[in-house]
Amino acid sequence: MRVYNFNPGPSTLPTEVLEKVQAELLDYQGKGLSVMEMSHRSPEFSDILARAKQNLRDVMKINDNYEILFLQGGASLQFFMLPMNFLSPETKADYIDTGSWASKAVKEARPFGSINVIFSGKNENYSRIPSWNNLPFSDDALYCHITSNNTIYGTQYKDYGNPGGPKLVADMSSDIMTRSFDIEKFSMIYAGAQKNLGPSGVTLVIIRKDFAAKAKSDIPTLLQYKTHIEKDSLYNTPPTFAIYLVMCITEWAVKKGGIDALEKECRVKAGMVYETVDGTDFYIPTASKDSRSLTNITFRLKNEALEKIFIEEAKKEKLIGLKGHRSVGGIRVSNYSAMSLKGIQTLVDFMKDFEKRNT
């Protein structure tokens, strides 16, 4: 039997992905060999590419105003390769910190330009999302670069109001395929794939078009988009089997019915969580109710030694990956599109149960 699996990236698959990528894995579709041992430039991998494609602008709704593209260096290689194309000294960019992972964004897009912090919660433990209507956006930035969904703190952005301010830029690593939005509220969004789209190795870059043509050329070849664009993210060998993997994920997505379907299901999920947090004051919530994740649910128990017992106890019922963050400990449920129903209610079954026993 698999365990549910709310590691928060390298996360859970859907097990009838993984059945089918099983079948395919030593012959793909009759072709005598398995993808991982295809040319990039064949036919057959052009074809995977061109589908994975299609595949996110059916699930996501994405116009032909963006390209897609598909590269490596994770979600943190793009902290520094977007202000390496967009700014100079001369130029600007405003940065929400709401997180560990955008306070590395800010460090690592400093040496590129004028960074304005707009917001920081560090002071507040990272634990709310700000209001759009009171951020003082730069009359004059090329762009604002957001963290959509915290992963170690379990706060998200509920909307992208953004009232007046410049196009966003977003790492959506940790909820992208979950919930619907406008694409057109955005310049960028970059997400690793390990969490909602596919395994480790490859990176989401959706980039406008038009924002992708003010990039700087005299950087290196590898790190400008446009390189990327023009040949259609084969310019060096990619991720082939990752890529693989996200048109069987992505096709599974569309099967399912979906970003509305995503949605709903991740609101259910994530609510029976919720509710029972709120429904006792043995678990005690990390984030704002009104900035709370849908995908990275977070809360402590009353004492760290509480926390490790709930941690080995709910391996023994094959609940893995719900050791919060090192850096912030407590508990953090995972609850990304492939997790389950069943698993959910699983960990709601053990969380009651838990509390019963040790109350």
Contents of the next structure:
2 protein chains.
Amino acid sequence: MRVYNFNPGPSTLPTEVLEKVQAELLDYQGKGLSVMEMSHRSPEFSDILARAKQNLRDVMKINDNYEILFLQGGASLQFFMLPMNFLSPETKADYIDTGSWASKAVKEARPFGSINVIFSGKNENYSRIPSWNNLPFSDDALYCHITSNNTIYGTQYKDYGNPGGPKLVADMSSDIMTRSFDIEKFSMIYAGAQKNLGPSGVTLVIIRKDFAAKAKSDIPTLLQYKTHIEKDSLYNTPPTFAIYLVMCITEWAVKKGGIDALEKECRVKAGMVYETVDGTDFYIPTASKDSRSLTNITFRLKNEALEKIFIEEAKKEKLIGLKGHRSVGGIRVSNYSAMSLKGIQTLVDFMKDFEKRNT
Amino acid sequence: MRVYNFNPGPSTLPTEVLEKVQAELLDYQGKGLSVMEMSHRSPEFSDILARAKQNLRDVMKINDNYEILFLQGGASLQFFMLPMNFLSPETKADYIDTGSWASKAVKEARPFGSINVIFSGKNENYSRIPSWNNLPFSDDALYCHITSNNTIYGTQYKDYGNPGGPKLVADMSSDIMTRSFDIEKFSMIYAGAQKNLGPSGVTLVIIRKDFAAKAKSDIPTLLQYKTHIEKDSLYNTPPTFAIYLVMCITEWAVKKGGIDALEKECRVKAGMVYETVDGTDFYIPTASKDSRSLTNITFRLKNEALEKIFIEEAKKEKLIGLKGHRSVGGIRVSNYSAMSLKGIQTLVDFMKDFEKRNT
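Can you give me the structure for the form predicted together with a further copy of the same chain, which would complement the form predicted on its own we have just seen?
Let's see the whole complex now, leading with the same chain.
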């Protein structure tokens, strides 16, 4: 029996997608070989790549001003690839520090240009997202970097208002394909696939063409955005099987009804958990109410000694991966697109029952 | 029915391994989730990682002077990561240019230090590997970079004699785990997994500890070998499913009898193809006899117009992926570890029959 998997990433994938992948693992569409064994330059893989891209455009409403790339190295590689491509000692970018990953992005960018951290939530234990109003944007920043959702702290931008600021670059690793956004507000979006898009090992980059045109060419070939745009993500051997999974999962997302349907379901599921947390003082939410994440819901138990027991007893109900990040403790419910309503209902029932048994 | 897949990479994988992967795709060892859905910090994945490393040590006789790392980005990322970690404008490395990939390694290294190309086969259409004797090694090179096997040109080093030269760094992407070597001759070995070790998307790096100790720390965190050594390949989310495949395939290699058994079989299979090519003037081998590759066997047809027909008719016998690289043309037989003796026998029978029908 499959468990309800609340791991923050790598994380749960749709069972029906895994069943399809399983069925064709040794023989893709009667070709007599696995997708893993195919040349990345074969017509079959070209089709997989093209469909993955088109599905992403369809689901997230990405227009032709933007290129879609599949890279390797995770968000951590983008932390330095981005500034290496666009900054120099004479130029500047704004960064908003809303958590551990945002802070790593700042650290890796510093050697490449002038980095202006226009907000840091560090002294507030990263419990909130700043309001877009009154942020001290630089006049001459080439971009403003944000982390759209903070997996560890359970916070998330409610909108991308950004009045008066430069176009955004967002690390959307933990909430991409869970809610709609206006792509035109962004110069670039990147996301490790392993939360909402597929397995680990492939990184989605959505980059605005006129932004990419300003990228450097005097850096290692593999680290140039231009290389991957020119070669359509086939400069070197891409992670073919991971891209195939992205194709399958985005196909599933299309069938679900696209981003609006996914967002609606995500909000319903998150609402069920937050309602349970808010309806008692047995559970204590950790993120500011106005900054709560839809994809990573974090809370403590009033009696922190019970947290270990909560996690152990949840496992018996097939609810796994609920332990909060080691840097903050407590409980974390990762509510990605592939988490079923039934999984959330089972969790909420368990939470209520656990409370009853322990008060 | 499964085809005989001679693709140069991504390439054929052992059917029995794929069957095992298929069987546990939705439920790994009764845990109720796929390997793709597991946290990379879970006990289950820690075990997969540890077993993959130990299998590699066992199969290839890698001693404890060396670290084993799983990175992303393919050999192409190592082309600049290596010199970025070890070179500076004042220091030097020797490079031997035996093909397109070796030449790319040279190009990506140049910005980081003094690169001394001590042999280039470019003017001979990369048809041979130089003899180790009389190579003009630099007195002060920090390493000598080689490409152990040239997938495109069908050439391969017969030994790693290297008298009087610095320790080697080898790109072994296309012949790792097909023949034995003395690890002590190397400061570092790297290999994209997609030919002999697994699917694309994971890069094996075997690095000598005292060499790694000299690597830089003032470069992006993800590009430091030290980062991955300290964090045991878990600095950021690794390509977990690809590493799991490496574990499965190295387990299969252990059962086969390790490197000596793999090499013996590789030589038998390659011998069957070369014997067929040499026994006629219908087929014309392209690599120098003393430099012939065991893993990529390249030849032309005397009547080049027949090559397209050869490839098309081979497909009807379920023999696929035989087309030579677009830069050289002709036929290429990729004879990696997972290619069965039966596949090679079927190919050789076809070659003889094709010759008979066309002379």
